[in-house]
Amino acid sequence: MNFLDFEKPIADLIEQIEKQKAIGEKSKVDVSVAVRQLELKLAETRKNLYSDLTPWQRVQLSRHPDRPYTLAYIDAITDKNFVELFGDRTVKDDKAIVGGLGSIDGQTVMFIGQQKGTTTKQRQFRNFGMANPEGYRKALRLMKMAEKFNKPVVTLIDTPGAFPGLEAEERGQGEAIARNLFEMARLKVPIICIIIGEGASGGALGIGIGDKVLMLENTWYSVISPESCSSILWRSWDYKEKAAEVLKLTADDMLKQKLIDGIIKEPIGGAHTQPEQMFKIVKHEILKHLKELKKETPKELVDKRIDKFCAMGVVVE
């Protein structure tokens, strides 16, 4: 298992105790005693470390290398018949956006979301999960055949960005995200969207609008992310720290300002520690939100959908 800077305590007392099992099993000593004060000493400082998290370190909890993407929690939620998707019938298929039908517990329905990969190879396979115009086109194309069919639409959101290359802008990013918007606000079915890791600036924003938007504990969603601001605003890196803290962009800071309509509560840890559980939790929100949401008519959930999102912010004139 790999271990964050702030994570050292965990990592040692993890050390211990597998140094204290090690030298029982090869002196056949009892070293149970020993062994269970450890884990109860690290059962303490895992929830002391983690009921008092700064900012800055729930977004290294978001992009922590273990913690699980879209393709498993759609792998583990769907009984086992989720179909692929691809293609935005215009240009090519995004590797960076996935999506396709799936069942939970019988319940047809679209999922789309980011996948940045598990493997060097895989995240350069899936550009790092920024994907360009023509997945979110294809984003929207899974969205019109759910809403064609009747199928409610999940949303799983994690990526550091849309791709800002010049080829992704000479093929009209800024258009198929406005667009995806637009749309996404009119669709007739129900919409969740679940944050599962980084939600960065519109290229989170491109598959975010829903009846429901949901963020998992240790995640974040911002218009640009800690060490951009640092950059733009102190001309280096060194602040992101406090840009962290003043984008308020924690679960906590967003549900405050009504940016979003719920927290889905992570393991101790980290979604990476116990990714079962977590897939589990993730599965009876979806199961909730969908039972809710269905007893909504076409034009309820879209009016809804509008009102929640305009009133957003503040308008002078």
Second form
Amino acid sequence: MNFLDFEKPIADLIEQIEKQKAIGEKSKVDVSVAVRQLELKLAETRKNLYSDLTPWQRVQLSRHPDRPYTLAYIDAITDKNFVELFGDRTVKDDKAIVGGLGSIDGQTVMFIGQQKGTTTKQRQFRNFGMANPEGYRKALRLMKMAEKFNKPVVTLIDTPGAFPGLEAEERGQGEAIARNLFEMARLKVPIICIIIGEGASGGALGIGIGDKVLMLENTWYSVISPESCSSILWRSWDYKEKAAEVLKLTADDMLKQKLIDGIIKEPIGGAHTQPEQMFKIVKHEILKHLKELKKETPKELVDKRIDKFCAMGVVVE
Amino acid sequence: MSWFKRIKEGITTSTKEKKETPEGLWHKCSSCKHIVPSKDHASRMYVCEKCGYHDRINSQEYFEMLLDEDQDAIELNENLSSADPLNFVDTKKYTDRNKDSQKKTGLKDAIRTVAGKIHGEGVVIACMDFTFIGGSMGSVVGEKISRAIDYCLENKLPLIIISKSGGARMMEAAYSLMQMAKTSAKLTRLADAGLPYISLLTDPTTGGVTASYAMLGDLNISEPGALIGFAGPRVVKETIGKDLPKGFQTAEFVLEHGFLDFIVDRRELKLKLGQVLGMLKS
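Go ahead and give the structure of the form predicted together with its partner chain, now that the form predicted on its own is out.
Zooming out: every chain and molecule, the one shown earlier first.
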């Protein structure tokens, strides 16, 4: 288990419990009462700590190294009934965006999402979840395939941004994202987008145009990361907490601004503390929304989707 | 050595007889340093006569340059301005930043939309102003483009967007991000109606603007030397940890990689736009 700085009280309690248990085993003394008390205290501490997180703490949780990533969700939700599909048919296969056909309670769904790595080697392999243009073009190819066979699309979003590299520019990063926004807006099948970790700017939005855009409780979604915002507006990296606050990037804030359609609750302590529980909740949400969206004709879906995004923004006449 | 010595000391011209040289009478090219009278520079559409360098200009100049003189052009939704839905404060309040920019530029926000004619062809032009908070895209930019498209749909007119922007406006956070979605979604309506959309990317066009409407034209065109990219050059340089190749992210580079239809000299812009619009007319 990895712990974040603000999770220290929890880490301490867990350590105490482990110690008690070790003593119990070693000396054959009954420690069950002490352990039970500590566990109660742990539950209480968790509840208090997580009921009132600051925006920056949520950003930290969204990047927790133990947090489940896209493929873990897909495997669990489809019960491993998943066929991964590779490549954009033009340049190459981008490892930062994965996708493929999955079966969820008998329904075929096209899953697409950014993938981060769990080990250093994996993280490099996945380019830290930062896609190149071919990643976005692979996503679009799969969405077009879904449209052809009338299958709904579910995207799982978790990226620190689109990759700002030299080759990404050569191959048209801007065009690739723009094309996705345009084509997703008018795709004739239901699209559900779920932010499961980081929702950083255009890199997230590039697979984020949907009939239902949902955020897990401890995620963030904005035009820029708090760190970059701090460095641009305050010309220093030290204002990331402040930036996280002013950007209003939490799920609650985003719902209040009417820029997303709903929030998915996480188990207390975050998705990583009980991943199996988290997968179940997400699966339930997907099925619930699919059932609703399937009642609409393709035209209704597209019209509503376009109107929804066109209503976003606040101006003064 | 008497010829080194001043015979009369100090300035002898009386204040009354002092001749003022008006500011901005001369223009010095920022690329080749060639100096010409400002008036001549303006008459050449702010393009250097010697090296062809295209100066950054504002919406007013583009409108004057492109629209037919004898036709009445109307500005659309000219009174839209930014709200401050997030009460955003960084080193300065967003509302103050906005007011200061409005005062300084005489503009309401970073884009203006006009319906008029180019060589007799009816058209709607949306043109961004870089002088207004770096041409950043917030709710007003998104809404004005959205309404310009509505106007195109109602009156069956083609759309030209002249982009000049550093990207999304951070002070509107996720609202500004969603303007990318909004404008792109709206453009599908124009496409479905079979109306042409020409995107002119001028110096500079980066970030969220590149990653939405600027790259979605039926024709994507640009002016010589314009900076066009998704990530800014500084960010790319930091990412790769090397110096960038010469000409990286210029219009010529982007054309070479297949993302522009052509590059046009500003002095021929109107002619070429008229030509293309005429050919696309149903």
